[in-house]
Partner chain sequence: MKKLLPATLAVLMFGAVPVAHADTLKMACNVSGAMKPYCEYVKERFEKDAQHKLEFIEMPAASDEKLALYQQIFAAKDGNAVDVLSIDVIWTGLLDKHLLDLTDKVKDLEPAFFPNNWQNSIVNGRIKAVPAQLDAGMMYYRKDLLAKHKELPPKTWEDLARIATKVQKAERDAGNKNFWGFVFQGKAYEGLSCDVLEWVASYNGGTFVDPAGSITINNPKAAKALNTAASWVGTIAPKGVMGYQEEESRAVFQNGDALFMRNWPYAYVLTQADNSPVKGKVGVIPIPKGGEDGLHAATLGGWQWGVSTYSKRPDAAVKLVRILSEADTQKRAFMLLGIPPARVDTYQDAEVQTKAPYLAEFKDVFANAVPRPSTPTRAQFPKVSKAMFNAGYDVLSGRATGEQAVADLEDKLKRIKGREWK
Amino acid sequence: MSHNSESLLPSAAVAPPTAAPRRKRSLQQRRARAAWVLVAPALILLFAVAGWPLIRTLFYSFTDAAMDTPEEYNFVGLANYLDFAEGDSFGVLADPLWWQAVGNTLWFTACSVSLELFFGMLLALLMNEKFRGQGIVRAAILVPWAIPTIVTAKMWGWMFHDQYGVVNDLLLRFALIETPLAWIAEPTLSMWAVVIADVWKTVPFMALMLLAALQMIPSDLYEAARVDGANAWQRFRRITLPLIMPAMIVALIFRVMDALRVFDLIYVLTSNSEATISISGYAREQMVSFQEMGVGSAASVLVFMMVAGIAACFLWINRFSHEGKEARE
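Return the coordinates for this one chain only, taking the form predicted together with the partner chain.
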């Protein structure tokens, strides 16, 4: 206590010999220390809400704990991930269903994120133009993004209903199909139903991210390009695209990470068979339906590693392309 209060006094007045080395600390060091102190609450909070569950999950993935008795467990090493016994392999990585879930999830991510990028870009370019009612359009476009995913899923579930859904009704009216399609019942169609619902929900997010980037581009660049005789596509290709690239990559990282952990849309919207399961759905099934906390945790860790790995790849590509550009310049 006294030690602390000493340091609070003006050092010149007291100047105890023991305090001498402390005074030598540079401004830089003191600022660094203050920074740590200021960041500490946030770090502690982050550890409590993100780090601790992650560590627990990692821990349980090496055990055979059951969901309803988590305190009784044995360590099983890596057996939940992969194990060989009696000429047969076990564990998440040996489960064909896991690999099917990985395939489904990657397919969903690739389809929905590329469609979102395309439509998001179109919307952003549209909103970037000046027209009457611009404010209303920008606000209205946010509505799907504001609706909770579970509501989106239920809503699209009814719209895709084979007997009473509006989607089949419209398609029949325009004579695009002859008999109603079972959108959410057949595995091949239901993955597309999920993609459509997801694109509808998240295009606004993509559009706003891209719009923000578009508005940062100084208009004189376009004027100069126009004077030089560049057509619309050339202006987009040579000016717009390179300048919004960093923002686009950030938006893509967000969306890819989000799409990789897709769960609720598939769980609520589709028939929930093995044909459409996602990796998060797989982890939930092991953990909640089968009560296998160990296997479920192992699957969760793999989901985490996959999401983190892909995010790291994106960042690496981004940095690499920047470095390449700097080198060229």
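Structure of the form predicted alone, given the form predicted together with the partner chain:
The next block holds one chain only.
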């Protein structure tokens, strides 16, 4: 009896090598199920609010419905997207104005988000330092973000006025220009006017997102780096940038998606001219101005696909970099 009990002790004391990974996987699965249960009500509400309009827009994109009589329609298949007849092409994808809107939107997104990231990083680093009046500076930086976009557009429209705008007045006073510039009317300048107004408004958002990440970095890391002789640039590149990268990617996703859907700023500031028209402005023009609900719905679906595709690319890049970091560790 004693011999049998002694022989059983080693096998009972030593757990199988796969027991710990199995317990870890089961714990992760339970957490994942709990997370889905908690998120389910929000997902259901989101689908009810956003899913039905999206499905309806997708449905009308395959019809020739008009805005004034949406109940009267015929199915036209993919003709609103692209169609060929008698050697000519028709539809949204065959319209040169659509591709100009795509180019304007991508250019606006690249310029505005890049500048917002640069200036937002500078402001975040500034606000992360301790100085007198820090609270006042943080509150003041929020003012542009709190102003409604329509008010921002009208305000910058007056500032960019070619005759009595403050922008031209300052440039003339500093002898940077010889004659007033038509910022809104000139096609080569109107998109820059939109970018400047958007950067002024949304830099605080980027700064606050990055500031929150900066304040999560332990100060001991910087002190150890100073002891090792690292200069300011080395501390930023080796410590700050890698640790705030997740928050930076989230901020970039939000800003890129928001910039790709830009409409109100361009519409109010430049009256949706062809030089600055965005993809959302193009969809609105087809649906409201031309009363072509089918074509406007097709353009709206393409806007959704474009925004969703770019957001998915950002998420994939973030996941790939995170998995690569875990593999190196």
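Since the model is a prediction, treat every value here as computed from it, not as a measurement. Numbering follows the first chain given and starts at 1. Heads up, when I say rigid core I mean the largest set of C-alphas that superpose within 1.5 Å between the two forms.
After superposing the rigid core, the Cα of Ile55 is displaced by less than 2 Å between the two forms. With the core superposed, Thr69 shows a C-alpha displacement below 2 Å between the two forms.
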